[in-house]
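Take a look at this single chain, the form predicted alone, given in structure tokens.
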Amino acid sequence: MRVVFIAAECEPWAKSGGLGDVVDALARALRLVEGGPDEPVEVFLPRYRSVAVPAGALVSTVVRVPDPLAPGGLSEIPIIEVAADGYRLRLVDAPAAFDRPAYYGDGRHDYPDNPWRFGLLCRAALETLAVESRPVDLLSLHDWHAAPVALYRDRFYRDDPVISRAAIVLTLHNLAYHGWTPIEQVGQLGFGVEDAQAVWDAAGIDLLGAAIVRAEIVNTVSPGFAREALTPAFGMGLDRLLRAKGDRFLGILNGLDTDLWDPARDPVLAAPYSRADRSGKAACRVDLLERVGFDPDDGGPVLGAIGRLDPQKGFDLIAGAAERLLGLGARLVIQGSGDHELAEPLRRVAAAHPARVALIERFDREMARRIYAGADLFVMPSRFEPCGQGQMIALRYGTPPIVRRTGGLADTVVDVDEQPGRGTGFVFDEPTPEALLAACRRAIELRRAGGEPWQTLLERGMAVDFDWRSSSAPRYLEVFRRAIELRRAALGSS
């Protein structure tokens, strides 16, 4: 089985969210299941400005792509190999489209002509395989950015020998983003007028959408997001087309590479622990506190967050709630990058508090594991959220998170009162600063009592197995493997 990934972001070289995450780990996991593919998953990325080529990387080819922007419509473009961590990374180096100060735009507005940009992403992919004359079973294809895929393969390759026989399965990660293509743009995908209309519609191409429609299965995340996304409230817009696609729409819990997040050997950390000796993490805490101005004997709680600046992830309750926070006795260590006006309460809140709060206005991966690992409790208030990451780390580094009851974070969190014997953490319902500070209360409370049920809660947190490994990869083999089956009897083959 030859598997072709194809997204805007892979961890490490080029990584603004989970997405960056999901696409490295599910690569790698997936060439370590029993029954994977028989050669390295093949990951096609943009090369970006700040994406470092490693010495020795070679360009494989040069393709000349269909380009509406290029003089002549033809753009020469070089596809450079990388030998990563498990899989073949290959990133389409076209500096007009990549080469800039950021993945998607300057922080308030997407760049104009993003159509264009990750549409030549996908038209290069397209060309590089196609030139390449290998069967291609699966294109593997995470959001929008990676969406003109299934319109370019049912368009301008259905009678390409291997690009019109490869199944397509339509990762969502984000239902928020559908790359929405004004008519007045969508020459930027190659199309004219009369394309758009029979794609989508006279005012344009919905490209997440479009992609939906054409794919022989579509994913997201968790169970419980593709559950909320066949309603209206959720659903973004497209919850009539994922309610069409029946069967051919489900969710797949992400899984957290174990390997690369784990205590007992985190480089980072001032100590090592584990579920078994946790000794450590009272050095994880002195060592964070101080790296933020805190005073490090104070034993009072530690509440980490870390997130995208954004209305989704809830940033704005921990504000609502921060001085009812610190009147409980309460400390913040806040990591987040993103929209400026949203962190405004936040660094209000730390001005006035600057030994009790600390912001960290910038996206740290050193940082980010010592506040897993040196708070006393992870907030990840998210208004809704496809799967998350940060709960399922914070669990395995000993720290209890307090979440939202929605998407993903309800799939993997279970809250210690309702269930006392299976709980992991704390959850509330509402999306209100008072919900949240309630269940940061139970959450302060129980700590303070400490004893057997605090620190049984803390070992049934770290006991949770989200290894890719497990059961998420699996189940991705299982379900390229229904689509390549799908896509096959489509075209009467077998």
Ligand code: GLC
Contents of the next structure:
Amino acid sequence: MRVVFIAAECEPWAKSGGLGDVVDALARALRLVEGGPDEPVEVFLPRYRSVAVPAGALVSTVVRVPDPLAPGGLSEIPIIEVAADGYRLRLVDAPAAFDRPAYYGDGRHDYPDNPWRFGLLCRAALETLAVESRPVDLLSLHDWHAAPVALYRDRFYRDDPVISRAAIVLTLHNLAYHGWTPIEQVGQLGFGVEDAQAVWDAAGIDLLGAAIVRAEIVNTVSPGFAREALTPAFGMGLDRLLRAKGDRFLGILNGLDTDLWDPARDPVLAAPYSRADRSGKAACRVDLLERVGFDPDDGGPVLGAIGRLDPQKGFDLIAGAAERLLGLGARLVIQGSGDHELAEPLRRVAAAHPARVALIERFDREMARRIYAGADLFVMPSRFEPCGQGQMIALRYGTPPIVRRTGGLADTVVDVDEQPGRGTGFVFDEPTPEALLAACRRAIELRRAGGEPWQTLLERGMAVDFDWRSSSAPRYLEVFRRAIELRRAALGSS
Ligand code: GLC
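Starting from the form predicted alone above, please write out the structure of the form predicted in complex with this ligand.
Let us now look at the entire complex, which starts with that chain.
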């Protein structure tokens, strides 16, 4: 089985959120599963300005890619080959599209030509595969950035022996971003007005929506979010299309790369620790407090939070509850990157209480690890959450999560008061500062009481098996096989 991923992020080369982690970990894990692909998975990724291309990486091919914005309508695009950890990374080197300060936009606005940029990524990937002329069984598309692949396959590659036969599985990590392309811009994707009408409507193309229709199978990253996405409240305007897929739309819970995320082998931590011997966690806590300028001997509960500054993640709920959390004795260590305006309320609280609230406004991989390990509790009050990774890491690092009952958070965290013998964290329902506060209060009280109930909670969390190899990657393989059968059956009967 030859599997090709197309994505806008892939750790450690390019990441703004969980998408990058999942693309990397899944590409590697598939090969480790029995019956997995017999050659390394290929991952097509833009060569952004910040991608550190290793010395010795070779250009395997220079493809001539149809590009409506290039002089003569063709761009020559080098494909740079990088031997990644367990898969094959293929960087699409199109400087006009990707040699920019950021991946998607300036932090306030998306780049206006994003449909063209990611359209070019997709077209370059397909041209490369077509020119190489070796069969591809499965195209694994991640989010809207890869959605044009589905449209291109059915419009430009109907007679191409490689591309037309490839099955498509579209994985939805984020339903909020559709890649809406207004009619004035569909030309940048290589489409005419009639094409737009045929695949979507006269106003333009919803790339994600159009790919949902065309993919053999669509999945999202947890069973809980798969159910929610079928409703207007969570479907972001695509719920009708998802309902129409019937059993060809499903949820597969993300795994966690348990080698990359392991407090016993995390080189960044002040001291290693494990489920059997958690003593090192205290040193991690002191280290964190020192680094953020708090009193290292302070025994008050340290609440950590990490995420993109995006309305999805509910940082406003933390800001709304912050003063009252401080009233409960809490210390807050928050790391967020992205939309700087969203950080304003947190910035004010941090400025007012520099010894008790720390706001780290950058994307900092090492600091994130120190927060997961050094905090006593981890807060994740997302409005919606297709899967979420922070809560899984927090569990593995012995830092009980406090989460909203939504999507993948509800699938991965068990409330300890609702199920005392099974609980791993604290779950609340309403997206309000009050509900968050009430859950934090329960958590803080349990920690203060200490003893066996608290220790058992940590231990149970650390024991949860999120390893990709255990169930998530095998499930993807099953779904890939089914998609391949569906594609073959459709071609056979046409
Ligand atoms: C997106 C989702 C998040 C998910 C991640 C990886 O970032 O918002 O819930 O965990 O993708 O699938």
